[in-house]
Amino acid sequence: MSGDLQFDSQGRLHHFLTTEGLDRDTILQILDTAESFVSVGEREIKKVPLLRGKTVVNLFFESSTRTRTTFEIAAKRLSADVINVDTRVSSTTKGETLLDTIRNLEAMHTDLFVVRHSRSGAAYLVAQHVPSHVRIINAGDGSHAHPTQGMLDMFTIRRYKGSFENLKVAIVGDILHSRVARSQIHALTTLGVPEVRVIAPKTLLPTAVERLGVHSYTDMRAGLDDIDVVIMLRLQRERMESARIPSEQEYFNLYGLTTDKLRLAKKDAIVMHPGPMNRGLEIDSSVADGPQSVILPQVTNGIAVRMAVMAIIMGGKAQEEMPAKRPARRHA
């Protein structure tokens, strides 16, 4: 799928679908937005004026708390209105299409639509179909991409690494069908790591996955040798149904993520995980929980991210509204 449909015939961002097609200025002007809105969330009021009037659809057509709740404090914390969508009880179990369901929304002045699907190019087909003034972001479709997700991994690295030239970066587990992977991918060639890593079997590794411009390993320990940031994505338990993994045991043996695993890793690697975690299966507690994760501190960005990505999309940063832009805090 083409990122082209993302921007409008000035270049400027339109839409936001996937990382894939995203140049450095663009990825870095989503991070530095986000960092003026990181001050936000520790004011008092937790509110700026940039969407005052707008209307903020939630679509979820696939259940995500982390996601959706991030999005909605984040559209109000920009003071839109926001609507959540249950689709457990929307039209479309009754037979409407999602089409039918964005154009029956949309004659409700919706302004901006924040889709979650698990077919791969839903976003883009809504996007396709509404009208100019009408903004899409993806929130998720199906194996294909998760575009804000990637954003706040970039800024969350950013943050405690500081810059990304110097980097290895290694993405563990279910590659073959991540669209966290794929998005954080995408960013992280276009942001100039020098080295992406992803580490599982065969069995969840795409073929020819280094065209993606990684390196695959099979063996944890070797693919976790000298990392400066660690990846861990969630496993999807139908994965052992269609016989991908052998057993939960196996799986976390080789490749779930530990104290003794992570000594690989340089001694001030961060580790990260999109969420929710499977404990015990692909990462253990004492390093979820330990002084070299920051998946807490993904959450928490996850929300100043996608304010950023709201606030570009439906017109540009407004600087004159926005707070200072503080100074990346680096990981001790």
Ligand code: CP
Second form
Amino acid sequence: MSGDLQFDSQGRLHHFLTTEGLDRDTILQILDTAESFVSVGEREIKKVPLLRGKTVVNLFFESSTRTRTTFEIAAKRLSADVINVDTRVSSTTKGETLLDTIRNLEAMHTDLFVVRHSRSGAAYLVAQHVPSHVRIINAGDGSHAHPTQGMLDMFTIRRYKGSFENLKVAIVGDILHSRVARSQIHALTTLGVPEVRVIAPKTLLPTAVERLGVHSYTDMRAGLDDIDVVIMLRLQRERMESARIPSEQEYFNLYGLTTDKLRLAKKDAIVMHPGPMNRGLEIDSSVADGPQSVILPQVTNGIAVRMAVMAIIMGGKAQEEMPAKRPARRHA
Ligand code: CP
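Could the form predicted together with phosphoric acid mono(formamide)ester be given as well, to go with the form predicted on its own?
Everything in the complex follows now, all chains and molecules, and the chain you saw is the first one.
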């Protein structure tokens, strides 16, 4: 799947489907724009009029807590009219195809679709079939991509670590099935992070993963050595055709993040997780709720980042009316 579809003929971001192929400037534009939207969430009246009169449809064919809700909040903060389609009771249960569902919602003058689907490529398929005035954001497609999660993770890393230039980042867990890991790896390598490691049992690492520009480790203790950012991933059981770990207890012993293992990373390392978390399987509660965890700030940052992506792809007027940029803040 190529990212070309997400740019218009003048090279402007038109849809947001993947972090693969995004250049550094576009990623930084999203992060800087998100920075300018943080203040909106801190006001008493948390609204700007950038998408007033626009209709945003959240179309989630797969479960979600964080992504769906933060997209809804983000669109409302931009003053858009937001519709959440409950796909469990939509006509897809009667056999209507994805594209027919989109065509019907488009006939209601939808301007932007936020699409999550269990099939890799679903958002691409939709983007290929909508007229040019309609925009598509991929909110997660199978094991392929989750680009706004990747961007909010970059935003969180920059807020806590200041820049990307000297970082060592480790992504731990089910890399094979993780759309989040793919989106993070493309963004981290484009932003110039000098060392990105993936840590997992062999059965949960994609073949030739090093081609993505990462170093792979099967020994978590070795992989965590001197790391600045630890990103834990959930075991994606819904995407596994057969068991890929001998037992949950053994997985936790070898790959679960505990305070003991976290001591191998740098003293000021931050711990991230895109959620949903499985406590006691990939992460111990003492770490998830501990002082180095930035897991809940990730969720909060998702609002500003999703506002930024929506404002940028809706283009024109929205960009002229954006709040003034603020410098990145560093949180200890
Ligand atoms: N990180 C993430 O995509 O979470 P949800 O599945 O709850 O949206």
